[in-house]
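Let's start with one chain on its own, the form predicted alone, as structure tokens.
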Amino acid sequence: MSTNEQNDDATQQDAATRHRLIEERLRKLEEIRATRNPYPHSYTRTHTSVELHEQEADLVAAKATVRIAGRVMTKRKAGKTMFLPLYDGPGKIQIYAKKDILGDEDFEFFKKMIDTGDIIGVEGTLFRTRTDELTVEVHGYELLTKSLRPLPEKFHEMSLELKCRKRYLDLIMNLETRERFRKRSQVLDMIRRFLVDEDFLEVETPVLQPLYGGATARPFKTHHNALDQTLYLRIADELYLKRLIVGGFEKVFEFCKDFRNEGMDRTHNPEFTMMECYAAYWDYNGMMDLVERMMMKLVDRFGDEGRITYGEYELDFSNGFRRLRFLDGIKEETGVDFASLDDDQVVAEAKKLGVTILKGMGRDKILDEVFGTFVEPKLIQPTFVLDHPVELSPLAKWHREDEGLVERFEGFIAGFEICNSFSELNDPQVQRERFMAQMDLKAKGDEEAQVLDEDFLEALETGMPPTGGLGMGLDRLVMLFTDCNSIRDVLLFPAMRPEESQGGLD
């Protein structure tokens, strides 16, 4: 028998076993319904598992009766007693069921009808076992939810795909996963509090937009029936936040869901979370300072002495971010001074380096490919890459010293980008020229080129003060602080390829 045939046979056996276990649970459910409600409306708890551990001394001294609720994970039967861990949201606690305390009928029901995966409420008192484990002695219980599907036998048997596709199983089986997403919430909350303390105002802008803009990316398109209008899921909220700067809000930020119709890899998901902020009278230097202060706050909270560990790397934030100019970085890694070459020479040198050049790619897009191939993977320690070619940044202000460049920086850590910032372009005539150049690129086949937005140009013509802007990828930032190698690990419900519907219980 071939390996594939063996795998197919094992899969069929697993499916048959699962079907048998589900049928058995359905029979139990029917029997339970005859005497009690297997899905009551509520249950009053006095404590969580964590609170029982925290308040143990007082509760034991008072011989207090406690009420907890959670999911049964395993059952250990020993004649007239049972020990089992009960998992609730914050953690877990052991419970102890004894026939002499519960009585014959309730004990036998517990023993035969309660399965792993069931959710129960338990009333009892605390004690320590001979192995010194805090335990609730069960004086009474209530079935709160009958689980009809068996849980995976062991967490390590769950594939990464299964963990991402059925995140509820991952969360049930692995407390570390729950802690990772709690930490995600803590990181985002800390960023929000930091910005509010810096006097930024949190705002909300449209997700559905008549024109997409603020980034170079392909959008998702939809249709509004009542208006008979094509709309786009936003790829960024930059142009709307700048409208608010025009309107007189001098510091604004938004935590936003953005959508880009692009491929998926370890740092990309088509739906992702960004933080964008804008400050009037700042430039990209002010935004660099803001990022450094923000990162040090996070490292102080979640790291150790200005450092965090990410995979094989120890990332050191204690001395801030290194500054590296875009073209200097390319020259360092390739030995080619692209700044001195004309367009044809840029194409020739990029081909020598093995860079793939697609239809519609201009000089600066080619340089961006060279940068992404040779420089970006080596930016491990915190680094600001500065001063990009103008074509890559149509919304950024021209460099005050170097013609052909703009005042922009990207923040890189552990080999991937975490943020992007400009001295924002506020000259409406230059902005129109930049938009027109982008439209020319789009006509030549660049699907990610930006579109001309007349309403935004009208806002700029009204007058926008000098402004610094910043976009930060929050999912990637969470990857750093949870030591995760893939963006899928920090998204509760990442995008997945479709699977065949199983159509109910099987």
Contents of the next structure:
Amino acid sequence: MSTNEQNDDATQQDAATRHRLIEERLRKLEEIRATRNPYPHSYTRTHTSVELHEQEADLVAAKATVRIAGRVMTKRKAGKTMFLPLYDGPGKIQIYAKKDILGDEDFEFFKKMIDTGDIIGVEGTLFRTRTDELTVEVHGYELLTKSLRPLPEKFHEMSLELKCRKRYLDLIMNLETRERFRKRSQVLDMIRRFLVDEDFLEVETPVLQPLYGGATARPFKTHHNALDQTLYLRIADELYLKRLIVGGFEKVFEFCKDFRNEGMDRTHNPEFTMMECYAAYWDYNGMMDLVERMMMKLVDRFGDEGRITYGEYELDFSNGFRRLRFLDGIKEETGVDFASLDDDQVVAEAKKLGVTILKGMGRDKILDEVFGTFVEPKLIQPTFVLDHPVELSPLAKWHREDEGLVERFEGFIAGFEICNSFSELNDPQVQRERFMAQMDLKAKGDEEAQVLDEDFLEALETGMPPTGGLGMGLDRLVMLFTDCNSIRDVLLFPAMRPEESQGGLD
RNA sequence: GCGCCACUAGCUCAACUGGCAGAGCAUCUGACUCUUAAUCAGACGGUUCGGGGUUCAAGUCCCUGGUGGCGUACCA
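Could you output the structure for the form predicted together with the RNA, given that the previous block was the form predicted alone?
Let's see the whole complex now, leading with the same chain.
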């Protein structure tokens, strides 16, 4: 960012409008510059705080001089001594500064010029205080970065809004926030390793797509100037990964950012991270096994005896996922056997159940509504919902036994959907008919209906082997393993409305 | 999109029925050579989210705009 753009940056602001706390820091910065460099280029550490804790016995025995660096979180001054907790990347360590060790000048400089929020490097030896806290006795120190802004108050929770808007403050103040995002990285890493171990090839496909497909959602739209072409941010990468299966890669996966131009709530953010994978010669049964193996790996690592605690729930993975057929689920919860009803009866029964029926909703869409209302909230323990009506799943292959259904499953845990999978439709003529049906729905006003992708059909006509496919919402999965009930807690920078006039350039 | 609630010092929050805008932390000055939300004494700090209205008087009531939270709708 150029300095021109930083009109509200502390150092650029008019003295009159600058906050007095910042003013005070700037005054100190000025004074520091007279004798020292407040922003040196590097600092060589010998240990991190965590390493000091781990290697305490050896380091103390050897009377070793250690060098650490981190952010000053508070200053506890006691006359001619000071205690300061220092936070570095992995953790924290207390340091102890003493006048008769540092000398008058260095001690007074430390006391006056080093503020909470400043980043310093410290050299010294390890000892235990009377209250048995491992501490570095400071023999020398160096200011590494002067902080010009006050940190939030230290013993109340920051407001949720501030945590999300200024995530760096949340990360500075709350080690458990750092831990949560470290865990997110570990979950994603385990999934990636799992897939690679299962011989899946990681690939990358376009984020900017001339047609959006592979899911049912409204897209973000943008424009490519050189080509004078409308482009869409992807809502899924499904159709591209299938092209790769056509091309002969037999197992592929992608961690993809998808973008959906829809509402936001505790399980939806306009951009989110999905994992999609496809395996040639598999069907949805193979994908169910894959998901169970993957989840067991994660639960082994992050859970306890095959269980994880999520909010008020104890989720038990030790027996895999329960299998529940879509229509059976509805029957179980509503007592109505929709399979045996004709279209008019479906409408009547749904109305009787209190489901709102909008214009242009077909039979299957109504069933989906019934399912969402009565069944989904009940799916707390790991469950695969399978064999959906065809209209809801234009990219899934027809069921080999039941007419009107497709081979599809959705994984539900704690009442929300974490994955979706099909035996992929590879008959190009049937796929064309499905797209045509979607176009009809679109014409009738269904804004989310999928669009016909001629290039994708051409790929299918070239021949895609029987294939199992899977899409998994990684943010939601991370929510499960971090016991978070909002997607914002597992996104470092969740979507927020811009503050004041920080929106666009115009 | 709709409904309800909130917005007060840098941060977290008080302020009764409309009657002088407050505390803790942070900051500054001073004391203190083992502190743990350090302690003690003092000081500084306010466009009560913006705009309009009612009133002798508005943080408080009304209208309007903004941002957020929760719920709801839409949604892989």
